[in-house]
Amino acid sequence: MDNPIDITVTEEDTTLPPQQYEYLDHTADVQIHAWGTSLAEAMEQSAVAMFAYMTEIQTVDSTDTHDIEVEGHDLQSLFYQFLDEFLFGFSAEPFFIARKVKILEFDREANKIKARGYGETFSLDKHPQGTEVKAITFSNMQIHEKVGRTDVYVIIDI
């Protein structure tokens, strides 16, 4: 190919050796950005993206509802306990996938956020197959709040 002299391949070249190799602690993440007139909106969003990782998001039909509670101790593991909610509503039953987020009640003082998912049970012969979801994470995790628009941005595991 590029060597300077021909070089005869042999059939002893080309005996292949046993496979001696391995893949081990496969990583991957991706830092999620989103953004609204408030943090509820933000964090809506934020959701949605998360499960528009997860398949092809305009395949989900809004034909049923899902409601969450989750309660942190401070903004962020609120944060992180909203979509991680979401996320074992969809690892486990009721399997769910929400193409829209609601953000029912708010209560910043006591950091609880009620909160509806407007989807349906996933099914892959509807939804593709996008990117298993495995966790939420702290890793970087930010949260801008300015008058008239919130930034969030959160990196989940894949």
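Next block, the form predicted alone, ref. the form predicted in complex with another copy of the chain:
Only a single chain is listed, so you will not see partners or other molecules.
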């Protein structure tokens, strides 16, 4: 859901974190492996990886924002809903593609997330079309949390 108030994108909002994701071979789809110092950071990286698979991410400017709120019944369903809601924002109005994703609120007890994507409306005039992501899957979804590092794995249907 878009934030009804006018949000000014600051320089800090557009500062990109280092890339902490990779694409792993999978029979018919693509597996994203993302990591970070926390689950939130690993999830943010996985969302950026998904968008980077759909276009050359360096062509996306962080001139606008798109907010989402999701909940799940456990961490895996929350992770699924998080990615699925960003995918929906790309696949339908406002056709938003994020270059950076930031989780603003993460309630692990209630399995709820509020997040903001920084990017712009996708345009074929500006953004090279990569591979279409049809859906997020639960297949082989993994979350591995250790002290100082969290790894997440998700297969996206292409």
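Numbering follows the first chain given and starts at 1. The term rigid core refers to the maximal set of C-alpha atoms that superpose within 1.5 Å between the two forms. This is a predicted model, so every value here is computed, not measured.
Core-superposed comparison between the two forms: the Cα of residue 140 travels less than 2 Å.
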